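Shown here is one chain on its own, the form predicted on its own, set out as structure tokens.
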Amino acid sequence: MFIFDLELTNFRNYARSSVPLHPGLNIVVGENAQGKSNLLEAIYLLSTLRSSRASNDADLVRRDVLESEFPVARLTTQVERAAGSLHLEVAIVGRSTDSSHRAGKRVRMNSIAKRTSETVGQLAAVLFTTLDIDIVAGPPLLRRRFLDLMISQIDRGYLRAMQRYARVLQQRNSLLKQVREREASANDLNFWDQELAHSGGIILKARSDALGHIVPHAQLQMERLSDGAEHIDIVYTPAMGGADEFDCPIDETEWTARMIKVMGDRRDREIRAGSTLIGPHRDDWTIHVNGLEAGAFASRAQQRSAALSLRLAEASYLRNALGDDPVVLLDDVLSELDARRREAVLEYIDTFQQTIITTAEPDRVRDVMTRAAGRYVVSMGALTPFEGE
């Protein structure tokens, strides 16, 4: 899988730019705050329909047009895939002065309007950033997000289950507060318990399976990056009242049954809290390096290697699940690596059909520059061919 004819209009700091990307290795050079990360964010958004950085859609629309009557950013590209060619377009509508213009995203595939759930993963991508270390050392939310974005690209049922789960969770939490205030009966929770557990079972099963698939790949990559000196393990800790990696149900029905049972056992506690205390929205999974919990005990270098191993494992997971290569995106990552780790990463990603790398320090990756099929310079949201050696 690879993309070309990428066009960005009023996206972040890009007024209008066309990028003729190539199969193979592409490198984008530029100083900080010129648009390198924005470019990769745009590609990843075309894949997942979610920004890798923004908290709301309005942040993605160029500031010069944000206060206009119809503030909209557009991303379009042509995708070549094993499943066939695809023209993909995403329009991001910011807050509008016209009440008839609803904020949000509009998606078209081959000029036909589609739901977001139908579009996610049509272009598959893996994004490496310098912030990936937070997957290892940061809060559980970031680890859940890692899995959600990865699985959603191959399983639209999972994406629909997440959307349903979020809606039901909101309804159930509201009802728990009403029961606490004696404005509703505890028996009213039975229906919402069933609904939440049904969607939750799908999510829990998919997460457990996905981690089972990526662990061997992450272990292999960690050993490659460290010359065999470091070993990584991952332990899934679902928020299910004591379930651990040796106690994971094997199918959705068992996960659903467990959720219903635990919610019943903890009903009084949840009513007092006015909140749902168990389920996928509170999941976590921990990463261990050489037997020690990485977030607390691993060095910064070990955490970075663990994060890289997870991203490389994600690329393998998508490739195996799709039967096609995802587009690999590296945002200013190589300059942080020593020569040995950089070569190990490049050796693996060279096996993918298309890789796009950004850097603010081309001299540090001179060996990579010479191998690139496409080389560009970005300055103030404008891309031009790189003419240097």
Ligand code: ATP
Contents of the next structure:
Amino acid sequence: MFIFDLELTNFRNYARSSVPLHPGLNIVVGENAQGKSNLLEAIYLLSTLRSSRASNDADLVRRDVLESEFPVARLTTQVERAAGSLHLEVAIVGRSTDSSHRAGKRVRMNSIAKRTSETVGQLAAVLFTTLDIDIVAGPPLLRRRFLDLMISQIDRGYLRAMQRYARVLQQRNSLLKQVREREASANDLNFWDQELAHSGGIILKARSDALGHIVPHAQLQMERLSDGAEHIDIVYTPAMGGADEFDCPIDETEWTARMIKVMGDRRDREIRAGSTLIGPHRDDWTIHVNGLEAGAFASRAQQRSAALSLRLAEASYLRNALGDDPVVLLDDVLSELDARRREAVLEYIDTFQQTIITTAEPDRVRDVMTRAAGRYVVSMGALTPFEGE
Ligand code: ATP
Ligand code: MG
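Could you switch over to the form predicted together with adenosine-5'-triphosphate, since the one displayed so far is the form predicted on its own?
Now the complete complex, all chains and molecules, led by this one.
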């Protein structure tokens, strides 16, 4: 798939900008702090309905209008897909209270209001950033987010299970506290254990399947990036025991049963803690490079290659699952790669229908500049065609 006629209004540092965009390679050149990452964040938001970096949606609304009468950021684009064309619109509507700014999202598909959960993944996208190295070297939360955002784009049931899991987890945690304070009976937990394990089973099954799918792709990419010198392995390590501990791949009900058992075994500890200690919200998976755990042992360059391999694997996973290409977004990642690895990345993403690349150093990616179908300059949140040679 590919997008065109992208419009940003009052989004981050963009007051109002239109970008035609082309199928193939698009490159956006800009100095630091001009709006390169904001542009790709906007496209990724149209895809996942989540910001790639803000924790508060109000941060997405342009500061100058956030306290005005009409504190709304708006993103619109046309999406051309195998499954039919689509006009997508996301409005981020700010609300100011005395002490803080908040915001909610409104979505329209072909001008019809939709729930955000119905819109996730209608535009599929993969975003590469220089922070991706933290998927390998950072805390488990970032590895979970990598999987969650990837799977949500192709599996609406997963998104619903995640939302339900989060609600039930909150209920169960407050009940655990009540049991600890002797305001409720431990037997009351049985119902919530079942509920949590039901959504949990769906999540655990989807995550282990997704990892199973991306491992061979990531291995292939890692080998391409390192000329065969480096090998990557990925192991799913949920707290209730990994899939590899079972004789054959296990299904949702078995994951659910496993979770209920582990919760039962740990009930006293969880009551004392007043909180749910195991489950998909505490999951992790480990990445090994040449046999050693990458977060602790791999060099920075190896970690970067591993992260890049994971993103490339994500792109092929989405392509296979959708039968259509996701839009590939590269935020300033090419200039930190040596020529050989850059070529390996470009060669692969060239097989996708559309790529949008940002760079602060066009001279370092001259080869890309000359091949691009669309070239733009961003300066202080305004996009114009690139007039250089
Ligand atoms: P770099 O090369 O350093 O990565 P960039 O071009 O990617 O720079 P962006 O991250 O897109 O820069 O940010 C551009 C500018 O947008 C920053 O100066 C930032 O302060 C500004 N900005 C971010 N959010 C808002 C907002 N809500 N309202 C107004 N300006 C904002
Ligand atoms: Mg940036």
